[in-house]
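The chain that follows stands alone, in the form predicted on its own, written as structure tokens.
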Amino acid sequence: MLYGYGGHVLRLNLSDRSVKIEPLSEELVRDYVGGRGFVAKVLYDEVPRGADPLGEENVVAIAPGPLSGTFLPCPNKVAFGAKSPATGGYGDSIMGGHFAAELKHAGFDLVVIKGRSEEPCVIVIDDDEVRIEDGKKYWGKGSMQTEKMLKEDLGEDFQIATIGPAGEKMVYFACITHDFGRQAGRTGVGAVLGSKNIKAIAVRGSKGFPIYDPEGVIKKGQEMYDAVFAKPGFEKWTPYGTADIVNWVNEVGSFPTKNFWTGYYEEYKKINGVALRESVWTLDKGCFACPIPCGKYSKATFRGKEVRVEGPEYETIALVGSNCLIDDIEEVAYANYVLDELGLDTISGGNVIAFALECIEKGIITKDQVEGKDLKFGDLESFVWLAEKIAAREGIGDLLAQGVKTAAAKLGQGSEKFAIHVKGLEVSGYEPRYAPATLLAYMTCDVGAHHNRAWAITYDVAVGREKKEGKAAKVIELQHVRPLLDCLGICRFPWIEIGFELDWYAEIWPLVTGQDKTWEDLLKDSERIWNLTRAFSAREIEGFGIDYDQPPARFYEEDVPTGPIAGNRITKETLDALLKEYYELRGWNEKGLPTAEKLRELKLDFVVEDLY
């Protein structure tokens, strides 16, 4: 018996709507531990070499793992993957609220959609009972009124993930929303799914799960709560949630602003976590199980339409507020709202709205281009017309919805070096220019640049920013233990947030799954799941390596102007040294390949005849 899994995957072809349902292998357990692992394996296994992102041979899988469900702390992640529009390359997304436990309660650790709808469809999970059903009455509505029609067509106990219009219109950074506020936000996993038709996919679960030493995990986990609550960081996390960092990261000169113009925004005060709280927050909001509720309800009015949205959180406030100069939290949450609905991810939609406004204050990007419009940096009206014509692909829209990258590429006029992203992924929001291993995170992260990896600001200014030595070391610990709690289904936040101790996670796996692998076992599996994601890149994209682990010239040729660090910049030949002692230390040749050596360790021979 699988301890820890409800046992099952859930397999559909939309092609010829067939739905059949298989055991959990114990290979794929062993080696891939559950979440992102399940993904990256299907996904590699699965997607055809040289598939079309957006056609129909891409595949979608879907995976919770082994603590998810349960009745720990934050037991509330499940992973959505496929090959990714952004980038060409390997993609998945982590998202949190309930989707995750009622997947698992359905008994399912791991779907696998393939093919395509002729028609729109919403595919139904009712445990056992899996339906694929008409969806053309939702299709073109908003990702947040598509989830509340299906409540009200299904019922309130299903948990719902859906996408807006700009999944239905394959917009490359298009997201998966669920809960009113959750998203699988990056890498385009919502365009793939719309490109196969699938507005929405409802799970009700009412099965339980085995677990192989209750009573220890009840005992345990009742622990676990209790030493949440004990955090001294614990009470003052809950009033303000991510948004609680807007002040330390500006204090630190790496808020970016003005599409990462500089690291300062002399502006923060007004949409930092106390603004959102005095002036739009209504209510706190938690995912399944979370004792530490991040989430906060606003309203925010503008154009005469009162809104209710769950954010502004700190990724939101940094890529929408400061990086397009609004200077006004309602504002914010306002923006937030619209991108929420339409379906677009908040950091990538900040990060291309910014990237278009430059052009425009640069004359890149024409009036012509913009229909007259007056747009500028910190005007709402101009923020929300451009979200709204990317996420109908209408006139500038339809270029800048296939993300920075592409849309430098042809615009041209040195707009390159002011393209945030790397490997075709825009940037979070942390500027790194004067943070090395911050920067290295970004350059080395598997599916782009994204700070779920490997958060390292706080690493980077701990030690000291000037520093180099053990950076590299410290980026790929983080890529082990971040993804891994991916794997495990579990939210980071207790332990990034309040500092709950990862030891916590490696007395209750034991307890959970009756398996004895140790927290470095496990770690271990996740050097392996990231070597595969590596290798999977690297199948897709001709020329994949080194040339794709650079950032914009923005970050090594220009001083940052302002703030606390104005004057400061990593150099080409730092970030060449940092990356070249990167690939010597995960075993990968100078061109950032893992060597047939290193595959062969991680039990990832059949990559090796692959690659080489």
The other form holds:
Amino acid sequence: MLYGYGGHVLRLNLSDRSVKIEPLSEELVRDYVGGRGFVAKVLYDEVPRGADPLGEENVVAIAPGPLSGTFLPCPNKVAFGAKSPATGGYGDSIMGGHFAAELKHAGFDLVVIKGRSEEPCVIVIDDDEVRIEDGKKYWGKGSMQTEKMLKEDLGEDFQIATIGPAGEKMVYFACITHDFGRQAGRTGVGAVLGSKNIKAIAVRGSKGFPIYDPEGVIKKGQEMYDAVFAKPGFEKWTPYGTADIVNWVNEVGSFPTKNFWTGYYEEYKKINGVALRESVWTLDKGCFACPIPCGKYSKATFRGKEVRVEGPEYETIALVGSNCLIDDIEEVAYANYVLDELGLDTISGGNVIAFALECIEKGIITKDQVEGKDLKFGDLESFVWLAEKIAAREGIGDLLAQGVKTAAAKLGQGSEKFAIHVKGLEVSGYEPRYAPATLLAYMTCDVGAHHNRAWAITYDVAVGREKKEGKAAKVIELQHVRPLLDCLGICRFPWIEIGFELDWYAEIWPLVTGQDKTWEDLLKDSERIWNLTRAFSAREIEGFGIDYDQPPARFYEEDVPTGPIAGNRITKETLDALLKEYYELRGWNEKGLPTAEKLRELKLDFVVEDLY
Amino acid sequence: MQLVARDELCSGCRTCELLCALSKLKENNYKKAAIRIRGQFPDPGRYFVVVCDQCGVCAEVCPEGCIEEVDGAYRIDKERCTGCGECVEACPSDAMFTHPSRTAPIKCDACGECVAYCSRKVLAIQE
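Next, give the form predicted in complex with its partner chain, keeping in mind that what was shown is the form predicted on its own.
Full complex below, order starting with the chain above.
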């Protein structure tokens, strides 16, 4: 018996409306752990080479991890993956909330969705009873409105993931929303659901799942919670959640401001954690079994309309706030609501809108292209107008809906230099110009410029921003540890934010699963998965490799103009040297592809023939 | 003796549900818990704790007489329960829970196992 797993794989084909339930393969468990690992393997094996990301051939894979849904702090992460419309390569996004635990309680460790429904549909998973229901009545509705309607129609005890209008229109950065404010935001997984006419996925599970040593898990779990409670950050960090870091990021000059023009925002105190707590916060809202709820549920009013939103969390504050020069936390919260309800990722969404505003400021996007509107930074009306155009793919919104890489390629006139992305995925909320590890992490992140895989800004600051030695190695270390948590199905915040030791997970792992794998073994699995996602992108994208690991020119051509690190940047030569070192340490060739030897070492022999 | 809750502090994490089933039944299945967290979102945006207040209505309506107060809390004799559902219907707090794999409903006996692991300090045992 597989302990820590629901034990089953659910396979749906929306084209022929077939539903199959299969036992989970022990081989998959052995080499790919769960969560992101399962997603990576399924996409590699089952997405046909050259598949259109928004076509019938693309595959959606959804997987909680072996530690999801059991008794330890923050066991709540589920991975949604597909070939990404944003990058054309491997895509996944990790979501919190209660969806992971519920899927496991229904007996599923992996859901694989293929084909395309003729009409809008809702996938309902009620233990073994799986239905593809008519979704027409929800089509066109906002993400949270849809969730509310489905809770009323199906039952409050269903956990529901939805897309908004932006997903329906296949905006490249459309997200999946769950629990009224938790998102699988990145890589356009919401657009892929939209392309398959899936408006929502609802799950309810009553079965639970076996764990190896229940008494041991209770005891160890209690020790783990007690250890969290004893951390100073438990009391200090939790009231502000991720917004707590605004002050520090600004102090070190890494707070993205005005489309990453600079890293320092004078008005930061108007949008920091204290502002959030004092002016819009109404409730601390947690994911499943989370003792440090970072979700800050808020109320915001704009032009007489009162809205409720979970957030804004740090990334939204950075990309929608400082990066668009919106200097009022209530306005940021309102913008957060607009993006959530439309179903747009706030990271890419804020980034794309800031890019558009800079293009408008420079005359690259003309007034005619924006229906004569006077759109500008710092103006919520401008922000909302652009967000709605993007979600509807109307006029300039249709171009922007394809992300900054494609938009800049079409607009030209030097806009490529300030199209802030890597591989077609917009950069998240840390200005990396004078932070070599942070920038290298963005450059080499498997899905494009996402902070989730290796968040290195605190490390850059701690060891010295100038310093280059050891940074490539540190990025690799982080790229194995953090994605491992996404395989296990647990949240990184106890570790990252309040210093909860990773050793605890290694200690509870055998009690949950009965497996004798060590943490080192699991990290090796994580390295295998990293190489597999790299190989997926190499297989799918012509010429993939070093040319795709490059940051936007703004990051190496322009000094940071203001703030505490004004006058600094990293040169292209430094970046080239760091990237070269990174490839060597990974056992990749000079083009940035895993060598055959490395692939065999990682038991990825089946990849060798695809790449070589 | 009863489990009391300050709902307005609840973050909805449901650690209490998970630990309840795990400690009582040694099963990782929150659907067998004797406590439930219900959310009301997006508006007003808060959680409600649904749990037995030991009012005893279940004992009054049970046709088998198999719910009795022992050590300050009402408990179901699972051997004698027929699963008729009278108590579930009658419970004024909607706090008698059912599960497809179990005949007897599940109710809180105020053991307090969940209290220490509620990070928001929502729960407490009132003597």
